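Consider the single chain below, provided in structure tokens and representing the form predicted on its own.
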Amino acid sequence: MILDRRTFGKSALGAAAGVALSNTIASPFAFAMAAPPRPNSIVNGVKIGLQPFCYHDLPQSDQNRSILIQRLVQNGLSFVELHATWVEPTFQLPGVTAEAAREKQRQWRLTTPPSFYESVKKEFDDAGITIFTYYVGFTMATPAGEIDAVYEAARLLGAQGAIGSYGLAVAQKLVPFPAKHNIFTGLHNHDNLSDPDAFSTEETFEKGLAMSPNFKATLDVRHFTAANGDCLKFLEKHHERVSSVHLGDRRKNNGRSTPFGEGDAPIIEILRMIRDNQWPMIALLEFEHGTLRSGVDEVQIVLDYCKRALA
């Protein structure tokens, strides 16, 4: 039987309920005695990971990093795009101005020893989780020395690339850094069609990718769909320069984000295209639709949706 996208969604809710019931009736001693299995989120050759702000009920901070790792293991996810907020201390504290917090952050990045990042990497390694990319925002005002330090941090964390939300002008500024640190720079799109500097269309992606062979596209499926782009045609044409997709659902014409299968993004088709062509890109789950379920439960629902698409 062939399931459509909405049938997939209904099946996911049933699967989540079954997991919850099994956890309820299992003996508590079983959890105390058995070590959690190492996660493995490679499904029929497709690597699936997470942009973990999807754990909407877990504040993003270095203090919660151990909980983040526990949740990734609980959901069985072995790849993550790690935002700097899970690694760096919080500098924006009560009574601290934005300018002072920014300067503290800059100095921290410039002076933190390699051993710190290596210890963070070990936390994820020990849990069986690969840090695929390191997400840090840059602006035209970010000094070159700080950018260099962030790229080195990404390398020490074991990331294959450094990614952030910025436009063409900042991307041009980043050209020297990926080759120096032997990682790639990820270009991430949004749906802002009114800003000629923004990555939002195939044309703007092509301009960015032409800047350096060490630049790769992170195709945000939700934003590209909302901007009325054709994700399938983009991947067919540019797959050799795509490192990952941010996989989520959204309506066209700058519409709202939706649960998987209820929007216009071709999620199932994208996953099967990656599988059938054996492309090495990673599918990073990312969603912004509202839900009253816990982050762990919602992540499990969207992950199960993807697993059924690849079955």
Second form
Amino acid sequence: MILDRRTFGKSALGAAAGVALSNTIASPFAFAMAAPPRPNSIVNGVKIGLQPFCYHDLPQSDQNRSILIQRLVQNGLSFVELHATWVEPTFQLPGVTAEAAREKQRQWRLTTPPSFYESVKKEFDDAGITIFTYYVGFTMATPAGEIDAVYEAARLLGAQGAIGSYGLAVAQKLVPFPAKHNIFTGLHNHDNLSDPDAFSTEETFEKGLAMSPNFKATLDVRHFTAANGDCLKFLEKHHERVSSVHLGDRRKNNGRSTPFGEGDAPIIEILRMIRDNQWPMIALLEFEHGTLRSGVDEVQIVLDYCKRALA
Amino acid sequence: MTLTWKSAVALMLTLSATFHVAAAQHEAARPAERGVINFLTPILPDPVLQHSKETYVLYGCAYCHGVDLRVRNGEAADLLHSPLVRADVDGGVISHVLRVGIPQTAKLSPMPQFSDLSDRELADIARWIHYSKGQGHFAELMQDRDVVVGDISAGKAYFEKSCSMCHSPASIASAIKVVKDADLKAFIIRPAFLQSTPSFDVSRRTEKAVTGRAKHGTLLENYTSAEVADLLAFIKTIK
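Having displayed the form predicted on its own, please output the structure of the form predicted together with the partner chain.
Up next: the whole complex, starting with the chain shown before.
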């Protein structure tokens, strides 16, 4: 598309109103002229990022990655924890068995060249967004070669860590990988207190963190609260081993997710603790409470809540 | 129907075992999707039902279980085929699960409890699940066109057991006189009145209308393919 004066004027207005432009403007020249503002989500020294499944209305797929980037820019978020489903093709297609899809995924991970991940990184770089961590789930059945490829992918994406949802046994398997790729492994908790292998309590984190100095805690404050844990005490004691918090709200006793401020998680106190101690850990917004608003609007409300807390 | 605590828990345990395998495949089990989705549209003509849907979305159920009960979050239970939902007629079983959650589980992230929701909210959520299950199951039944060949005598027996307290074969025969064969299945399993907005005019809320709607809702959710094939085979003989 070629821009004439009239359409440029409109686009510029659009940019001022925070409308994402990359759909409508194809030429690099036009883009340079009407580039949207670079996002900046460092608030009083505290880095705020997003676990982008918070855009509940945006299915996580590689095909939706460009919309994801537009939305992050629109919300002014400059850090992201990127789930592999935004990067890898979808293998689970109609008529394909779960096993066949897994096998294709494995082959894809083992054979995808570095240039692919570098180009994905560039998409985020160009928009002013840092991929803080790469989120991939592993199981006991994941072969070492595949884990190695995923850790290398994380490094190529510019991530500081690879994180996922798994328990102690899988974590033990991951010990060799972070140092090899010069990133950390993030341990992430849920609130399953019935499974001794699961990360859920301070004690289970301590077991995991003892496995390797390259392991760091991603304290999910929603789940920790739902598991009746004390987030503030945990951070006070373990902050040097905490890379990030997943910041959101839930009720205690395996309670439901709530909008920020309506549950039992001490969100404001956590943010102020990070700010006042100048801890380098990042606060990644993550929520599962439902909303009747659009994903962008809900993320903005949550982000504004945090900004107010840090003002 | 009311389910006792114990039988509800027994059902849950059976299920968690079934879904344990699915949890391990979490990563791979994703549908291909492009673009933005809207949980709230289409806006339904019945505002009571629309409100029920919004309550279900607002409390986050849609995010894990899907607004149309097609699982979005790999670990969540499939409510479209859940024996627990099947066992629920008046919302009692679903409300019970929501009040206590499912803390004992092999899932990474257990189903949370929603104990602070009001009875109304729980009833609204159950209403949406049942409506949505009916729609989802209708789509499934319509898909298995002609796969099963119906048995006329089994269909007659089914009619006598499940329909005859409200309909005579003659009344069904006259209702379907103008219905084309190709439309018969849909006409029988999802009669048009089931899709209409219920009236709150007390003179029209007769017992027959109210129980008939509830009964047809339950039938639609739970017909098996074989039952439908048999029933159709029988009904064709009386047409």
